Amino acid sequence: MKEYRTNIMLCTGTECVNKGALEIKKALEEEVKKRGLEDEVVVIPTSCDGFCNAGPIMIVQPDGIFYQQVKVEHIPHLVEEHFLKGRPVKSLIYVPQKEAQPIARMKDIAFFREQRLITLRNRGLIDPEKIDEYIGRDGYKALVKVLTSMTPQEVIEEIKASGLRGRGGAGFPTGKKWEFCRAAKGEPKYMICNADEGDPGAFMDRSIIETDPHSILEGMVIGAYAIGASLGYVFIRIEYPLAIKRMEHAIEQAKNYGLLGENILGSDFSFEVKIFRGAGAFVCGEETALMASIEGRNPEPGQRPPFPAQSGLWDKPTNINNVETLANVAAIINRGAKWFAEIGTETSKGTKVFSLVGKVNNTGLVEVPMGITLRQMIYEIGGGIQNNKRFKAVQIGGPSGGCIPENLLDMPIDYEELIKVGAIMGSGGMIVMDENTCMVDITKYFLTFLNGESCGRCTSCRDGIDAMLEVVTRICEGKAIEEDIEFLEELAPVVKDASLCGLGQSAPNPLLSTLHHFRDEYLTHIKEKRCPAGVCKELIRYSINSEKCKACLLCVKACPSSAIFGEKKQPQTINIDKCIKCGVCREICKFDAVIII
């Protein structure tokens, strides 16, 4: 292989792409070639940094300067002064804060300083597409080792040994479940790999297939070996095109190689994958809802047990892990069930991979390992809120997660304490929240997102998330009274209690965790028919601060109903009858005169 003296290694995750990063890839060759540099320089495409509001991202190695939101008309200079006269463009230079230093090595930025790289061990370091890049970096080592010295018992006593739990969602033993379905009786068996991400704000799945899809199949190829499967399904949302087209390249790659397909690697052990395109049903990341998707019924929950391990996909034993779960298994057979056992938690081994979105400053994805606390979250590698606004709540655990307060930014993040707290690990999602978010409001939005979501089988969950989000959308309007929260409280475990389905059972959460942290602002909203955060339309009210407006009529020209009116150079008034709440007054004025009350 061909070594140069300069690599630029440029991030073409979604996110990058969709902010021009194939457009940079060729207008840095094309520059490069202009300068006579192509003998020196070469541009390699790699994955998701993870660092997504500072894309797109270019990392030059050796020297490991990151270089953030790059544009294309940056090039002709960054290529004359970088690479021609060896001097860093400070201005694409990461800045933490403004009145900070540039921080020019991705090493020593706090968001990257403070991660464990275990499933994301890759990214950023290899192409994606290419299989012997992955190959490179220790890649089919573990099933090589496991297809030639271990038998099936012995993989999965290891993964029981590393304390691996599954990270979509309840956290169940991996090694367990894999045990389970080996002593099933029945042929024969299927392996999944659950890539349906359906929580608002989370990408974790999306990124990870996009970074390092071999990863995954390596892991569905030892499970495979481990309970004795022949045919696997990637089931993996249609939304999500490149994720789809990295995960074919990487099978047909893996076939060509031989390891995918009959005897592999010259064993007695053959597997195929498949890859099921999901329609994009929030609840067929429930399993028994993505085994009948993929058998080609509607996509409705089913009665369990019978668990997936005894009768699943055609009524044969199936084994489903999410696909951090997967990416997981070939690090612990490399580097031994020990060495993963004693990252995180007593209870909580290895790492977890989150989404860290909302009003943080850095968003983006993180590995990080369990056991950190929220507070190192949100502000060492978030960097803060965003505007130096007070912190209020984050939501963990998707739309069926709890919301968790302030006063508990230090407890640590483990499957347990966030059950204990009102909250689930869920798949990863993490929404940070500042003082402006009305918490009855967000309680709606996730009820919203629910009920349009349940598949309606059964009754507890379709009528009940409704009742729930009809009592909480009158509370948000003014029109609640006090007995409706003792009426939310009573509803909200019979739903838990008597659905079909995780979708059911958890949908509660959103709502049980904001009355228990933030019961005053319920209270408020009904007893004073006001939103604390100026949130609920229907309960705010627009003023002008007559001190500070200074009569420059912005607000009168933009106001589509005329509600302000007033003398000529004098403070303005708005006429509360005529007043839509648009909130365009507010917006447009640049002297913060117009309030809410």
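Numbering follows the first chain given and starts at 1. Since the model is a prediction, treat every value here as computed from it, not as a measurement. What changes on going to the form predicted together with its partner chain:
Two rigid parts rotate between the two forms; their hinge, judged among Ile540, Gly228, Arg113, Asp63, coincides with Ile540.
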Second form
Amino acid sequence: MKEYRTNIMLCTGTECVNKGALEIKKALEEEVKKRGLEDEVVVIPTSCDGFCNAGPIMIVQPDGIFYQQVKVEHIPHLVEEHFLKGRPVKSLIYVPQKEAQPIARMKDIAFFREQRLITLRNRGLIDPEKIDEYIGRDGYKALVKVLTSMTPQEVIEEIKASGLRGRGGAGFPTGKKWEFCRAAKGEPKYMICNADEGDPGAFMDRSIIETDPHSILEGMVIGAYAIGASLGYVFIRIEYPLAIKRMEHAIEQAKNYGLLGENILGSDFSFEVKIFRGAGAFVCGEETALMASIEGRNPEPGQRPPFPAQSGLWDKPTNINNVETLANVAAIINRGAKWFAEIGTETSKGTKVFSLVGKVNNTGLVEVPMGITLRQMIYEIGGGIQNNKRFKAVQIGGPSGGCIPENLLDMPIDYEELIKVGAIMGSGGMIVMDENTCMVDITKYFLTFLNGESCGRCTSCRDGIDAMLEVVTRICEGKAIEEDIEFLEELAPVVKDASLCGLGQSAPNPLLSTLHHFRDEYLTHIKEKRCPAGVCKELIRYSINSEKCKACLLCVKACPSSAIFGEKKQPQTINIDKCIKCGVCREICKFDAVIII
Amino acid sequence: MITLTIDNKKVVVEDGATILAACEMAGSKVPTLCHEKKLLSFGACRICLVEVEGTRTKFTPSCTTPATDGMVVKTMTEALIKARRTILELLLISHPLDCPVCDKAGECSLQDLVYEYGVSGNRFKGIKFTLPVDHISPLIERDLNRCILCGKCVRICDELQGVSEISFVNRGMRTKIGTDFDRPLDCEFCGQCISVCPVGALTSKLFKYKARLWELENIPTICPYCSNGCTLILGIKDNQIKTITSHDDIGINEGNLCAKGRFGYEFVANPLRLKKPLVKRDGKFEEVDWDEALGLVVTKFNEIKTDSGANSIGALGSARLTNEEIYLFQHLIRQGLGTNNIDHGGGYSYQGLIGLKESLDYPASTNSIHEIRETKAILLLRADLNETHPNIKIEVNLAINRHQARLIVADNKRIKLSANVASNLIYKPGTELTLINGLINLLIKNDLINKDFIKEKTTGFDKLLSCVKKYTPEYVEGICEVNPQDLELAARVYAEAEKACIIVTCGMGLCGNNRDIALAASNLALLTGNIGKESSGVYILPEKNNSQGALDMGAVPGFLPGYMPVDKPGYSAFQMLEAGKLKGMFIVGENPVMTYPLPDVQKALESLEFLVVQDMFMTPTAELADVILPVGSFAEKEGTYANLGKRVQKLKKALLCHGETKSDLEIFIDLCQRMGCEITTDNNPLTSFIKEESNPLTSFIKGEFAGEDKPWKNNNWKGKFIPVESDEIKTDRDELLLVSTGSHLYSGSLSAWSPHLLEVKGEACVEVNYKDAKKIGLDAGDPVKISSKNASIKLKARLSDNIPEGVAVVETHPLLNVMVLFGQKMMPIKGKIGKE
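Output block for the form predicted together with its partner chain, input the form predicted on its own:
Below, the chain from earlier opens the complete complex, with every other chain and molecule after it.
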């Protein structure tokens, strides 16, 4: 391989590509050529670095300079300054909020500094479409080890000893799951990778597949060897075209290298993998619904038992693991269960990938050791709350998760601790909310989502979520009475305890956790008919503070319903009858003159 | 076995039993809405929750969770009652409380539970009751607003019926049960969905606003249609059948019914029914009293007997009569009139059973109906069960869906069951024997035969061997047009299964040589040893409710009751209807003008000196009679029918006589007395005739009253290989090969008088392949004229991919005699189709 003086590691994850990474690549290459640097500088497209709100990003190696929010027009200057003259361009270097000094090196940036990469070990370092690069970073070494020197039982013991638990949400010990499936009678056995990521705002699985598809394949083959499966499926939702493309490509390459198919690496073990494109139903993430979908039936969950390990896909023993779980497997085999078990807390080992989104300064994909506190997540990695607003809550675990208030920010993140406070690990969605978020409204949002995604099979989920939503909507609209809260507290546990699958069983979580931690906010809505965060439309009114209004008339132009009127050069007024409470005036006002009352 | 504790009571259940089953055993009542014993568990309604000690979850659904050893279950805790009430309240969000006008009121599971748990109204507003009611579909009304989405209708339609007409549509709160694009139902109209609906979402249109359920007197009796022998529960009010239902625990059908059984009762109250005896004077019928009518019958027959001899009189009985009636009828004809000229079903419909008698010395299906569901391979040989025996189809579906049975369909067209086949053998009509001989040839060649069995249990193997020699797959392909690979696969599937059944249907609507087809089936079974054991055998499915009994009771020219030989066999049905052969005829419950394949029946009947017809209606045959004796329907009489598994079942009189009608039995007793022929039983033959131990008939019926099936359990049997072959039928280029197929409504003796069934059936059709249609210039629905050398008839064209090219399938229809095309030979025949 040819060596270069400078490697530009350009992120080509979905977010950066959306922001123009591919155009930047073209411009960079042209500029480099123009300056005659083509033998010294090379542009390497990499997978997602995770720091998505800073994108498009690039890291210049070997010095590790981190450039963010790069645009095509920056390129000539950048090439000239940095690659020709050797002076990093300050204006493109990351500056944390509240601090004046830019931080040039990636490893010094808090967002990256606090992370520990196991699942995402190859992110930003390899081209995901080149199997050789994966192999170059010890890829498939674990598979060789397993096939040449370990029995299936030894593999299972190793995974059990590592303490790896399912990263899809429920946290079932992976080794145990494999063991059940291995012990189950029936041929053939199936190994399924669940990549039907559906939580709003979550993109861990997508990013892992796009970043490092071979790490998942390797995990699958090792798992299949352990349980004795001969056919595998990767169930990817069709909304992830790049992930599907990368996975298809990876399967093809692995086949060509003899790492998939008949007699893998010359052993007796044979294993095929197919991709199944999910048509985009949230409930397909549930194992039994996922299998029903592969079988071509309605994607509706089935009652357990029988468990998939005993009778799964086409009534055969089936093992289903989440993308992230599988991506850990090769690392565990390579470095040993003991190494893995040393990371994390007593009950939750290893790392977890979170998609950190919402009102924090740094949003993106982060992999952190279990046991890290929420405060570290939000204030160090996340860089604190945007615009110096007050933190209100963090929602963890997707639509089935719960909201955690400020007084619990120092709790360590692990499976058990989260359940204690009414949230769940889920697949790792983490939405940070500030003072402008209404907790009743956010509950309504999640219930609306779940109401649309409930498959409709069991009464308690189908009608129960709808009923909860109805009552919460009543509260948001100021039409509720105090008994409605009792009523919700009576209904929610039934939905939780009576529903057939995980969707229904966890659907009341957002409601129950907000009712628990933010009860006052509910009561304010009901008793005072007021929304403290100023979100619930029926309960708020927009008004213009005449002292602050400078009569710039920006709001008048922006108002879609012509509700703002007044004399020229005089403070303006809002006609409440016409106002549709869209909030545009408030956003556009430079003087904070528009207030919510 | 598993021991567990339910509400402090220890119970022992079988492995695999659910908690719900254990609760039932313990006497703890757990409410259910979506649970149905005969369907796979679903776990949707969440009302059957129980508490199980030591589980991770608070509640456990009892209908889906298997009981395990040592489980401690509570079924009625505070928390459970509260949860169930909440669930009921949730169900009521989208269920209108229109019980006063709902036909289900009184038997509604939701109504009962809401009452039991004291749920009144609910605290949700929701968007309610906005779905349109389906008033358009025939027979079945669907009010989806009442639906609680238990899915039983969807599951029964799929799991048992194999129709999958309806399914869940949309998801979440928008979930509903629907058809594709919300079109009206276009299915078999079995109404099974109605039978399982726990609420009033699916109701019978025939029952709408007819009565409240609690006003009905429910009387179980036996279905008068096909030979399956289902138990119907007649809902009677004001001496009328208001509805027909079924019960899972009563009868061989386990609560399953088809369209005929469930909706085919309208003939009973049809105003066209005859009420008084009629005598034709000067070409016109006059109402007379019974004494006059019966007196005339006796006088006239005696006259003919004296003038022209007893053999100039003939009689046709019907496989719809009870055993007792058929016995007395043949007694009357043989003893009273002194002739063996008695037959039924054209002398044709029972020939399959005769074939089995020759081969196995047992003229009935070798196994009981329910054994089919446990078998591992099924060969449907000319058996379109959806049309002819819908409840046997359920057995086939159960075998496929629950016991992984593999199905081979051998038919002259693609049938509905072909969707689930391992091997589909579509043969050229009339080549069944060649096809089976080809299978036999393959089995011998591939050494898939059971040599020990052949040696021990059969005779005549050598004859078979030499007969099938020429039937190589290539030869068979040339004649049957069946691909050798399919044939090979079929041979393997059938022969390699540990248990396998062959199912053949017989009847007047099916042309082909019934006797020989049965023999071929028997040869195949004997060759592999798939006979004479559980779930392995040959089923010959006869046509009518008492087809088996009519044969057992000797309504045939060649046998006495119990298959005792006669000295001199009488004329067969077809012989009797040759013009000039007879002077007088007595036709009971049959309608040769409409159902026999003879073009000249009418002429033959007109040429008689004296014709007596005994029927419920003025049929085209009755119109030719000199005397018409009106009879009671199945609901107005007692007696027994023998079903195809030789189960003898009792009818129960549910209605008073219609007008002045009498039952067939009463008429025969009267006539016997008038003719001076002795009746050997006590004075009340209505109920005690066959039951009596001392009666010689009991021994050959080998059945019990409404009891167990009495399948063939004789260990000392030997099967006879009887090789059978047939001639090839060649068609010219512009000709099609015509073949008939059994229809859902059969001959029409009852269905022709049930208007709603007829509506579902539609017009009489001939089905041809699209390509042939194009050649002839036919569009779907075009009126066509179809002609063979025997006759020509007019009907509508239906185009289909299910029919092979060069073949036209003529469906029997209650209002049109299509069998005249085929003539006495009853074989597929070449013919032409032209646009009318």
